[in-house]
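The data below hold one chain only, encoded as structure tokens and taken in the form predicted alone.
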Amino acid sequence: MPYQLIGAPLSLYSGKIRGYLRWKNVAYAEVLSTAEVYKAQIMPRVGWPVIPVLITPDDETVQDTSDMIDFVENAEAGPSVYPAGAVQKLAALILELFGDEWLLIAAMHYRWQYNEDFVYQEFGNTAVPKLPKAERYDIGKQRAEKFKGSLPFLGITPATAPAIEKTYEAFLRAFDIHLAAHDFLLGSRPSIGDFGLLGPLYAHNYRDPASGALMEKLAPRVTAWCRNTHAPQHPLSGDFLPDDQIPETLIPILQLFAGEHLPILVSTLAETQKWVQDNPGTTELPRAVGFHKYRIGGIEEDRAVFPYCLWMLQRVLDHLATLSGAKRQAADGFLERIGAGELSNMQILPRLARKNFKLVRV
């Protein structure tokens, strides 16, 4: 049997599980996550309603995209997206890490602000596609109001907004100037790092239509990343620059990591650890543990802390433990010519893991 991939087109994490299985060459069927499917399938395994989701050939249920893509990388042979080189692969997890939990903010912002009459269509054309088109709008417009209502949570405001479009579009240029000399991030073969930037940029940022005509505009290679990445035509081919090189024109992409995202997740890990203390009986942590303050384009909004950007932090902390010698004194140059030097020194304290398909400390 293959694997089953329950998703929908228009979801974020289903585009990057999605590139990933089309590259690694691995069979799988792709079940639409309709009202149905959710019903029989999905709140069965999972628990709570949430996609995408894997089912192996072996019956198992992996619902974390990370998550899934080493569950294949584990079971299935061919080249891996974790580069063999040290600093290529601190940098192509960190910025998985970006992809998923800080272009998500760009995201949601041009999804809500440009895309609202498409995104209600294609929530309806997921959840009830045999129902007439208007009705399929109007239960998609119905289930789309609780994402739509998350954007102030993700400090997406009136007064973030022109920043969020200023930070977003300076990525888009740097990538694109990048893609001018390599087909992805660190070569010929697309990375850890690829897949996370491909939910964001692909799903929607590239597939809405208002964003995607900006995409096009502005950062037309970047467009081609994103169909060539999402559908690649060379499964398994490619390769990651020789002697662990970092490509210059990443250098850029990285420092913006360094300098927007990395203080949000320095500050999500004081406030996790605060609210442990306070409630030393709870293992499991909730969604959101408050708010702070964060900044994007020297702009200051309130957003909720997100303990689940620690558990992925934590994956490129825990590559860098495992360095010595001349790698870890490579890796943490690489960290100080970005501007992320205090990841050489951080812990995530207490450790995070995913058990049962929710963030647990241990």
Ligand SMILES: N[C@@H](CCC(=O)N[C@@H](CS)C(=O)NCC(=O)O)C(=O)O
Given for the second form:
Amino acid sequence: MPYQLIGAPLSLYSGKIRGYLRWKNVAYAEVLSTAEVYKAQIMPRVGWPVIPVLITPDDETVQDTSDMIDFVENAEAGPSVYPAGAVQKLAALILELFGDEWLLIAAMHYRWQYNEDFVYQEFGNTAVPKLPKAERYDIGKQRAEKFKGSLPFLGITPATAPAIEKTYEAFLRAFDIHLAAHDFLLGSRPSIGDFGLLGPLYAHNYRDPASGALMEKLAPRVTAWCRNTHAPQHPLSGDFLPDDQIPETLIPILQLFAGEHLPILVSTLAETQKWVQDNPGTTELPRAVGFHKYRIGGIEEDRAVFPYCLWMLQRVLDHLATLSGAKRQAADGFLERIGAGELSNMQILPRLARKNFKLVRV
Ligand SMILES: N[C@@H](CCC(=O)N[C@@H](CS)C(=O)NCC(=O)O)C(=O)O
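Next up, the form predicted in complex with the ligand. The previous block was the form predicted alone.
First the chain shown before, then all remaining chains and molecules of the complex.
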């Protein structure tokens, strides 16, 4: 049995892992996450309704795309999406986090602001593919409520909408300039960072029609990158740039991470630590622990505090902690240069882990 990927064309994180599996050239079959598949497979295996889900050839269940990628990287031969260079790996992990958790804001904003009808139909096509079109639309609309309803929790409101567009357009332009000289973030081979960006950029901002038209207009090279990074299976090829080089054209994108995403991660850590202190007997962390202020494109808004982001940040800090001597110096210098020097001394305490597909402190 090859791997089975339970996912859907409209799903952000399905795009991330599908692009990875195709690049890695592993044998897998995709199973559409219909309402029946949620009942028969996802709920019994994972315990809560989420996609994508990976079922390994030994019938093991893996959820969370970062865990899936790490599982396949360990189990399968072939070139890795983790660069060997200390600084390149650091940049790649930061950009995975930035794609997964920060560009998510733009992905959700554009989807629901400009593609609502298309998306209702897509939700229905996924959940109940055999029903007539109009019924699929109605059922899709019901199933999409939870996702549309999450916008204010993500800090997406009428006040932030123009700011989200401003910052997303700045990102698109910067990435388009980078892609004039490079196939992927760090050379001719995609890294874990490319797949992090692929999630929001492919399923939402390329595939949703109005968002795809905007991307094509503002950043045609990003459109081409979406196609290539999500391309059908092909022989493995490409390499990372030599000498642990970070292309100059990535700096503005990394500075966007440092300027906009990092402050919210710092605040998420403080809020989560407070929550842990106030709930000493509890090991499992809820999806959200209250609200805090965040800023995007210069506008301040309320947003829920998501401790999960810290688990992703911990991946970055764990890599940093493995470095010493000249490599550590180079990594610290790089962080300072992009405006993220704060990461050099940061620790996620208590440590976080994922146990039975839930976030726990250890
Ligand atoms: N970090 C997770 C995110 C998975 C996720 O949020 N999936 C969305 C669909 S793309 C979902 O099913 N969300 C349901 C929920 O969060 O309750 C991963 O990388 O797998």
